[in-house]
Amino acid sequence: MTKDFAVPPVVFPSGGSSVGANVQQRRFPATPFQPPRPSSSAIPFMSFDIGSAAASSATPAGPFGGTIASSSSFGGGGSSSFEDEEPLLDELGIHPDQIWKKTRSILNPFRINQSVHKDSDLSGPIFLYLALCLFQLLAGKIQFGVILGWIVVSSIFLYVVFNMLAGRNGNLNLHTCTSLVGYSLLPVVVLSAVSLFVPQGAGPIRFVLAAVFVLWSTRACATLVVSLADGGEEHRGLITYACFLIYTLFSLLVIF
């Protein structure tokens, strides 16, 4: 059995003309305009051989008058510029001779050179500070912050009580005592280094070692402090005792 569909007639436009108009023509995108390039660069400055440049130190560069110096023309090359700088640890402001020179002076107690300590620094103390602390920390203390709070508390003490002494004549200022203190510290730092050696049981040799070295420390920096400051030797002694008790508190840090 079949069935029959109703199909609508199609009709087409007698005039060719219509069906262009009709018809929609796909367009691809055209290509921006670019402008064509010379062949040699307008700008003269740009303009230059690498090659030539290189040969000679220096070359003309066009109408502006400028030039392009080679490396060659700056005083020989980059090597003796150099050569001129000062070194690091100059330009930090940390001076090994001048340090080994002010700690020598300290291992003598007997022949203390006053002269190399009048330039204060901080970095020979700095370095004799975390040598402390290494040699407690080797002996199982853990004292950084402890060490260098003591070293600030002990540098005040100093500054106060000499400056209360001498009055109006006093000219010995903060970082002066902190340089003192830490470079006279250089003995608590030898004893910190023998007690590792030293038994716990021996308690009478760990004291006498201590006894030792606190006296040694205390009269260092005490000639320092008197040599230095003006109107320090009518005070020596009174100067010699807050010495003494300053670094009698660095070696009960070390003896226990």
The other form holds:
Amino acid sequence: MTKDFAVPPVVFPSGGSSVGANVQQRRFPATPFQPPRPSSSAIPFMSFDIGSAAASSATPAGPFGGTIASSSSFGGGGSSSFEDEEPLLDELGIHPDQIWKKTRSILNPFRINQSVHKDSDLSGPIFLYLALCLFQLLAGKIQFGVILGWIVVSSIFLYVVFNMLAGRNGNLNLHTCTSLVGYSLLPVVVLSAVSLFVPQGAGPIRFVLAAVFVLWSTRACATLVVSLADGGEEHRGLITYACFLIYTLFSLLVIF
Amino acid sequence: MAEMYNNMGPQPGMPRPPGNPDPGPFGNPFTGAGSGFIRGGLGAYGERILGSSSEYVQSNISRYFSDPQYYFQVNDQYVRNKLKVVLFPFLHRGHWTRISEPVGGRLSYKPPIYDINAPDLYIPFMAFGTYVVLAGLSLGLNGKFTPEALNWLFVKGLVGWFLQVMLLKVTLLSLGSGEAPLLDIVAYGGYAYAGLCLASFAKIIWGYSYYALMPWTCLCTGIFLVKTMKRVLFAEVRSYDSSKHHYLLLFLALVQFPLLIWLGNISVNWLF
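Starting from the form predicted alone above, please write out the structure of the form predicted together with the partner chain.
Below: every chain and molecule of the assembly, starting with the one above.
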């Protein structure tokens, strides 16, 4: 039976000692195994170069780029390179400029720009949550789980109340609701930062500060929710009260 | 062959219409706006489960769990007037019966916007939330605030609401019929929290006013529940056994006192 395919002979460059004595000892080749590289191939394929092996004309610049690109585009074209890959933040869906725009829109308590909040994202709220937890940590209270749980519960609460009140044409969805509740936490974050410098204890100044920031938060959240989802205009006061309850709850964590 | 496929094509994907005879102005739980909730809540299977359940099961579910959408048809004016009725029931000059309208051959009540005596679920939920927040505030003013304590108070409030609902349900059942919709009873049970919030708020402002406002709240809640339950009993129960009715209603009003005092005593312990 003749072999139909040619097996290239494997030649290990010997280190000087006889072959027979080293049968049981494995010898690592000095150069890696090179598969036959066609000069002109119909299917472009990457050579698996590791280390400082000579790069072929088809491989991209950089020794590691070949392996990464080949693993990511296996059998595909040889044009995707490390520089062509999407940036990490884009792949994760985090857009810092959008987050900054949305955050800045809430910073002005008197005029809130609703159009930037049209597409909801959850990475800004996560960032604000971490900031709030950080400031609470600086105040000596470790409340990571508590705040996350309360954000989840209060966004579900607002979602239920808004959709029930709005009736047939209420179309707030939970993702948008959580995004809005999270972004409107910004004044509470500012409150917790400011209250680090206000003397401890339940003095009247803490309550006044908290009242101001809670009202700011409530106004932001209610305006955004009513303007971004249908059916909420005639129930504005009722929804504002629900938002007020939510942010008072968060401010309790900060004051006490 | 192709015609057969054309006929059978769209049917398996579409949910079969429930075939309810009278949907009412805002739909029943399975076709109205509230149905989006129930279906959405059940996830991918909601459509399949609710779309293909038999009419017997559906009618039973809608008998025990009426459409929640009905209870949220409120507006500002209704909320203000209803709070006045709950907190000062003896000032209510009008009658206490709910206005009913015939809808598709079956008698149903008008929604809360049109009828001050109809129960709603917005006020009980908001009153419960306000109670939790005020309880947290008063805990904090006594220096005992921790988030776990607030969660504990939340659970205590839920237990209180549950006890109130059980009380009303037992009253109705012992008089022969428990056929009022469950959400109605949940709504009536939750109105007590409005008075509780008032008493808690007064306690925060000035400590001694609590001892005046608490009996007032219990009395007002008792009167409100008695008047409401009397109308419910008139509507639901066939035979009118006067003395038994009156004793049970009096018992209902008297039990409010220990229940609301227990709920109003805001501390971390379970009992007192």
